[in-house]
Structures are given as C-alpha cells and as structure tokens.
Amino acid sequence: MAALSESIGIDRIRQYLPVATLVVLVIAVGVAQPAFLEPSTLLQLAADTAVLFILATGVTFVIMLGGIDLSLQSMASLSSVVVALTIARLGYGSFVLAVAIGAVAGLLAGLAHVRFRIPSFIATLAMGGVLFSAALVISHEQSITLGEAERAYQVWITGSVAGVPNVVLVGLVVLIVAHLLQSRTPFGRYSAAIGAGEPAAYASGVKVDRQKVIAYVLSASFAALAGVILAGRLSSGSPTLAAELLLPSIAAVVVGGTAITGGVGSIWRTLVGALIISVVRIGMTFLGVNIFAQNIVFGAVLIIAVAITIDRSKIPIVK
C-alpha cells in the first residue's frame, strides 16, 4: 500500500513538474531581463512558439504510441518551398497542395513501418532524406524569396486581432482540433492503449497498424502545415528553412511530460513542453548566449527529461 502510494505521489510530481519549471524559467528570466515581461515580448514569445507547437503537435501522436517521427524538419522545408513555387498560380491552394503533400508522404512512411516492420526512425529517418532531396531539387538548392502579390495571401498568417498575432490564433485553433483528435476519438483512445501495452491492444481487437498509419500521416500534416506557416513569416521558402527544429520539437514533446516509451502524454503537456523550449531559447539569447550553442542545451535538456518520464519497464521494446 505504502509503495502504491509513494508511486501515486511521483506520478502527480512528474505531472506538475512541466508547469513548475515553465513558472520558474518565466520568474528566473524576468528578473535577470525585465523586457522579456513586457506585453509585446510575450506576444513575440507566443508566436515563436506557435510554430514549434503545430510541429510538436504532430510528432506527439507518434511518440504516444511508442514510435518517433524524424522527418519533421525535411517536411516542414518541403512544404515551404512548395508554398514559395506554386502560390502565384494557386493562391490559397498552395497552402491545401502542401498540407496534401504532407499527408502522403506521411502515408508512405507509416505504411513503410508497418507493412514491412521496419522501425520508426529508420522509415521517418529515409523519408527525411527523401523529403529534403526533393526539396534540394524543386528549388534548385536556395531560397525562393516571395513577392509583395503573394504575401497577400500571407495575411492570415502575418496579420493580427486586435493586437494578437494570427500565428497564434493559429496555433490555438491547432490547439484545439489536436485535444479533440486525442480526448474524443477512437483514435485517441486507442493511441493511448498501443503505446501502453501494444500486445495487449492487438488482443482487445485494436487495429494497430491502421493506428499507426494514421498518426504518421498527421504528423506529417502538421510539420507541412508548420512549414506553410514558416513561408509566410519568413516570407520565402528553402529546403533548410527549418533545418533546426527537428530537436526542439521532440525535446518540447518530452519535456512537457509526454513519455517517449508512449501511453502517457497529452496536447496540452506538448504546449508546455513547447513554451519551456521557447523560454529557454529566448532567454539564452537575452543572456547573450550564443545561438550555435542552443542545441546543446536542448539537447541536455531532452536527456534530463527522458530520464525523468521513461518507462523504463518498456525499454526491451523502445521502438
């Protein structure tokens, strides 16, 4: 009884643990840099963080069932220099044929897995390297700056409400459809019971490939949705443009308490998880902390919290 109890009491601590530390980094960095609580920064916080959530959004379905996805960044890239070459004959469809393409290329990489048991980060791993060749070969290796036409049909992305940046309103509508997604669904349900005990899933009836193919294709969803939205605040598109977000978007999905073995985790940890990396990042830069060496400490940082949320009982078959 003492050990369920004590057991009890860790889980609630690894629970809480996420929104604490996202409180103290807040307090720490506000007090070494005042500006970083103006109004204006937070908003500019806000919607950095808009971007890193859609994409962590996407790979925690994946990583909730066990599994990893490491063809964000390829896919993200991709889908902005699709954006970049087709919306001066598309319009607003080059935001639909990016997403799309998304979609398939994340049929592909789940069907890869199941279909011929290959595992996650070897399938995601080669449609990275697919997904960038392709966008090396469309954009004939640079950048495609847009024009002042087609950022016209950036606004839903540039503009803002009434002092709120459109990004944001994206990423809470983002927000929103991916709780549902998980909390409403059969979908949701059964992610949550593969990533538990996947033998004992496949036993319950649960169709588990078709699961897995699913979450791969949203996954890849969001990362093309996240590159769209990149195109637009960066106003152009390249096959590197989000060359760095790989590792941020995972250590967001991990830190926020979402388990990397699968079976534990939500949406709303992920926002935490992606407004701690934020945090991190932006108070590493008011710190003159110099931006190559952000990675290694998001890198720490995702070694600490996989320590912290593993399940170690599940480590024979991490997949």
Given for the second form:
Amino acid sequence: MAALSESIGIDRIRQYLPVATLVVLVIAVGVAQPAFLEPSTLLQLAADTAVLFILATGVTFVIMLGGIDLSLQSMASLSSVVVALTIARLGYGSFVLAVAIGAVAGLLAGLAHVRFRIPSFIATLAMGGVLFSAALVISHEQSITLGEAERAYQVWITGSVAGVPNVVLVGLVVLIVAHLLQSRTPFGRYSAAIGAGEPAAYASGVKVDRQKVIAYVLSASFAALAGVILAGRLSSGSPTLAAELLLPSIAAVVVGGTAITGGVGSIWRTLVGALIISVVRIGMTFLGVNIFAQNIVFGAVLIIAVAITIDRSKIPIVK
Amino acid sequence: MSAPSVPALSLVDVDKRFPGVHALKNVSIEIMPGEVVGLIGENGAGKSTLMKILSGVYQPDGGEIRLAGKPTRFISAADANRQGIGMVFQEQSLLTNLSVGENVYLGNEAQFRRFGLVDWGALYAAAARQLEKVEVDVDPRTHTSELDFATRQMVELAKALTLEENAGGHLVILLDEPTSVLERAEIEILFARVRALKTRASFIFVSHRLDEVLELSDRIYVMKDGAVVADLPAAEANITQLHQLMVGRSLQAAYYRESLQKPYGDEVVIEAEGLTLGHAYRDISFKLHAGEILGIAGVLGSGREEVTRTLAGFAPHDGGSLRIGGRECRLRTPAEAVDNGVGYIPRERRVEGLVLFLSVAANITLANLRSLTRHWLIDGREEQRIATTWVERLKVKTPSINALCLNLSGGNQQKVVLAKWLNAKARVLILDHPTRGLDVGAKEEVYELVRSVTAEGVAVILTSDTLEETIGLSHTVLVMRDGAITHRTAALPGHKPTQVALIEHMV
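Structure of the form predicted together with its partner chain (previous: the form predicted alone):
Expanding to the full complex; the earlier chain stays at the top.
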C-alpha cells in the first residue's frame, strides 16, 4: 500500500512538472532580460510558438495511440511549396489544396501502417522521404519567394487584430478544435484506450485500425497547416522550410508530459511543451548559442523528458 | 530406499502473498534425491506460484528453502540455475531461430570463450554430449525450428542437465506441464528418459493429467487454495481419490447460488450448426437460449477455448453456420461480435478486459460510447451518471468513478468489465474463466451477478477453471474432447451431473 501511494505521489509530481518548468524558465529568462516579460514580447513568443504548436498537436494524436509520425517536417515543407506554387492561381484555394494533400499523405501512411502491419516509424519515415522528394521536384530545388499580390491572401496569417497577431488567434482555434477532438470525442477516447491497452480496446469492439488511420490523417493535415502558416510568415515556400522542426515538435509533445508509449497525454500538455521549447530557444538566443547548435539542446531535452515521463518499471522491454 | 537421507530440496513453511490473494499458506514439501514428485491442484491452487519460488522468479515472504539440508535463497532464475535447479516449461523456452547447440548453452557461452570469441567447435561438441544424456540423436548444429515438439522437449531437458557440470551437486528439475503439447508415444519416450535420469536428478512434475502424474511420480503432493492438503505415495493413490482431494469439498449448491438458477426461456439467441474451425474444433452444434448458462467443459486442447474465441470474434469459423438472433453471421472482429450483442469477458482481465490506465467510467462506457455522443462530442455529465449507476448497481468498490482501473482489486475489476457489457446491452456474454485469480468472496459476488443478469434474459457461454464451477453455474453442460462435442447434459438444480460423470467424456 505504501508503494502504491508513493507511486501516486510521483505521478502527481510528474503531472505538474512541465508547468512548473515553464514557469521557472519564464522567470529565469525574465530576470536575465526584463524586456522579455513585456506583453509585446510575450505575444511575439506566442506567435513564434504557433507553428511548432500546430506540428506538435498533430503528432500528439499519433503519439497518444502509441505510434509516431516522422514525416511531419517534410509534410510541412511540401505544403509551403504547394502554397507558393499555386497561390497566384488558386488564391485561398491553395491553402485548402495544401491541407488536402496532407490529409491524403496521412491516409496513405496510415493505411500502410495498419493494412501491411508496418511499424508506424517505418511507414512515416518512408512517407517523409516521398514528400521531401516531391517538394524538391515540384520546386525545382529552389526557394520560392512570394510577391506583394500573393501576400494579400496571407493577411489572415501575417496581420493582427487589436495588437494580437493573427497567427496567435489561428493557434488558439487549433488549440480549441484539437482539445475537443482529443478530450471530448469518441475518437479521442478510443485513441487513449488504444495507447493504454490496445488488446482491451480491440476486445471491447473499438475499430482500432480506423482510429489509427484517422490519427495519421490528422497528424499530416496539421503538419500541412503548419506549412501553410510557415509559408505566410516567411513569405516563401521551400522544400527545406520546416527541415529543423521534427525534433523540436516531438520534444514539445514529450516535454509537455504526454507519454511516448501512448495512452496518457493531452493537447494542453503539448501547448505547455511547445511553450517550453520556445522559451528555451529564446533563452539560448540571449545566451548567444549558435542557432544551428540548438538541436543539440533539444535532442538532450527529448532524451531527458522521455526518461522522466516514463515509469520504466511498467515497461519491461523497450525496442 | 535405504536409511532416511537428507532431502535434495525442501521447502519449510513457505508463505507468499500478492495484493488481495494469499497464494501460498505455509507450504512445506520435500524432494528426496532421485525422487519424482508429482504436484497437482486446480488452477489457482498455488502450483505456479510454488514453481516460481523454486525457480527463483518470486521470493517467498516467509519460510525457508533448503538445498541438501542447508538453508538457501534463490534471488533470480539464473541464481536458482547456478544452485542446480533446472526448468522445463510447458511453453517451450527454446529460441527457434537458433541452433540446438546454441540453445543448450544459451547464456552460458562464457565457458567456451577463447580470446573473446566463442569456440563454436567446443560448444557443439559439449552440446552433443548433453544430447547423448537424453538419448536424442540430433546434430547440435540443426536449426531448432526443424525439430518436432517432442524432440524440442528433450533438448530442454538436455539444457537443464548442463547444470550438472556447473552446479556440481544433485540437480532438481522442474517439469511444468511438459506433456501438454506431446502425443502419447512422445510422452512415453519423455517418461522413459526421466526415469533413466533419476540417478542424476530429482524431478518435480506438474501436470493437470492425473493419469500421467500417477504413472511417473513416486510421491504426490495435492494443493488446494494455497496449501498442501495431501502427501501420498503414488502407488496407493487413484484418480478419483486425487480428484476429490483437489476439489476438497462436495458440490455446494449454495456457493453457486443454485436456488437463483431460473429456467431459461424459449427464445434462441445463438444457434450453431456444424461449426468448424481448422484443426481447432469441428461439427459443433448447440442452441443457446435467453437466460441460459451453457457451460463447456474440456481439458486443454479440447477446442473449447477456440469455440469461445470464435463466438467473441477473435477466430472466425470456417465451416458450418452460426446464427445470432436469427441472423446468419461470421464474426471477423470483436467489433462485429459487439454489434451482434455479444460481449466477451476474457480470462486475461488486465490485458483484454480492461484498459488499466483509463478510469472506471471510461472503461464502463468504452463498448457503447456512441450512445453517449451528441453532435460529435461525448456527453460528459451523462457518462458520469451512467458510470455512477453501474458502480452502485454492481457494488464496485472504487474510490471514485474517475479512479484508474489499475488500482482496483481483481473482483472489482471484473465487475467493471461486466458493467461495460451490461451498459452496451449485450444479449450474450462469453465468460472465459471469469473467476480466475479471484478469492472466494469475489467469486461468490461474480456468481451472484451472473445469476442476476441471466434472470434478466442475458445468455451466457461459460468456460471455467474448474469442473465444479461449470456444473454449479450452468443450465446445460457440453463436454468437448479433441475438438468435438462428446457429451451434453442438462444441469438443473438438484439434478446436477457429477464431476466423474463428465470427466469420463473429457479424457
């Protein structure tokens, strides 16, 4: 009984650790650089976090049911290229097209995963390669800069309402929709059940394969949306636009406290995780860490976060 | 036997508890050098726990293990090995992708190491010597997957015998249901080897086949409810007597709530005709009526487990017909079974029954979440209300409906599984060893609930750990052997068939 209550205590601590970390980091950066705590800087922080948050939200759906999506950065890059190439002709339709391509790519990766019983990391790694090459080919290996007329379609990303950047509002909409999906719909419940105990979910009549495919469709669609927003913020599309975002995205999910083994997690946690990653990034910029060296830190953060969030005594074998 | 010698291995007052279960109650047994000791008991009697203590997997909470008279401890399986305890398990432990020789010395290759590399020539030569001990004529370089089950079992025995060289002393080899995958002729060979090896080792033989235990053992221990209830020479024992010792008491009508057994209705819920699945079972026909409990009896390998898996949607039949509620169907997934009103209460409660890391409420509503969904969203308040209702009705003891199922006792977990299917309005429940691992009080509660749901018209298919439970609960009993039905009988209150009458159709 003592061991039981003790483990509950540790679970409590684990639960609040991410929020506590975020608060400590914000205070630390604020003390070192008081300007950081001004509303305008904080709004800028939120705007800079939006793309990472949307990517991380998508992959949260997949991680919740015990899988992984390694194609998200290629998906986001391809999406930016699709927008850059078609926005002049299709206008707002280019955004729809980019997200639709994401949905189809997720559907294919998901079907490959459940139909051929291929591990998700292989199915999405392969899909990532396909998407990256597709982006290279259709962009002729070049970055495509958007003109004035084309940027007019992107005001919903680049503009602001009453001083709040639109991209923050888009992030809020994503937060609400994804949170409802994850915590209030049968899909979200089934995902948690599959991640925590797939055999029991299956025996209870849950259509496991269908839920998995939905999760991969969501993950790729959110990645495509992230690419659309990135294209707006950088006024360009490029096959390598999101190239450094896979590691921080997965780190954000796990740092937020969602278990990499599935079953336990939420979109709120992913939000907290994405903010932690952003604050760390800004902190490193203050400290003068080379921007290209930042993934060294995120790699280390990912390992540590997984080590802390998983109770390995319950998982005898890790592959 | 000459003058009383020191037992090769003895357990003195060994005690072991798990949360909610007193698995071993002051168990004392001893094995003399060169003796074959049979160990029998029903599922849950404590045999497996005892074997796990002897093989170092579990540590006893109290009591003492003595090896050749000297107190010792087995802190791990490897440690037990080093001290001369060998194991041959029912689920074979050989790795089929390795050669026979590699398997024999798996984990003990160090002795053949030369300059950091394994001297394979020496290893195979040594393996060949081990195989000679059990008189198996197989090249140790053969891939294990090419061997039949009987030969693999011999290789396991050879592997256990490698301990002779390492442990030095007298070996004690645990044989845990070693015959369950073997044919009769193969069993003869295994027994002959064991007898021939009695000069080298003692054996503890666990089996559910009483005739084999009588045939091979010198002495037999009978366990029941975590305690040794009898210790008798095999020469003086017979099957009926052993069975009575295992069961312990005569059938108690009250225990199974026979007074609550109501006659079932006329409505046929499931009709199977000539149902067949590969080599698992064939030509199974029965009618299951609303409110009826149909028990299926049979030993391991009789095909009864596969029949229940088919009805639960895990193993679709490939011949004959299955009608549920008058509609012809073939259940390819559990989801299709659920759609047809069939709920499955599995023996692996913690794996297939419940999502342990979800709340009680989420588990109760899992099979019927659609009915709670309005405009795409789960109605949280309605979910809480429904879960509270079931928790109260089935008297589930839980700190809250939002507590994780992980923290509930076995009996209460089983009630949550039952609540899930009642909430999904299942018309048929498949009870696959529903009381496995439960203590007596929890079992009685499950019996009471089963009686009350059948009184409301739910039909039940039951496979049980014990014949006693099958007979006590069922309206009708089918007996299966080798994949076919060999006997069917009504089991009305006051006119229940005897266990002996069923056993003759089982073996």
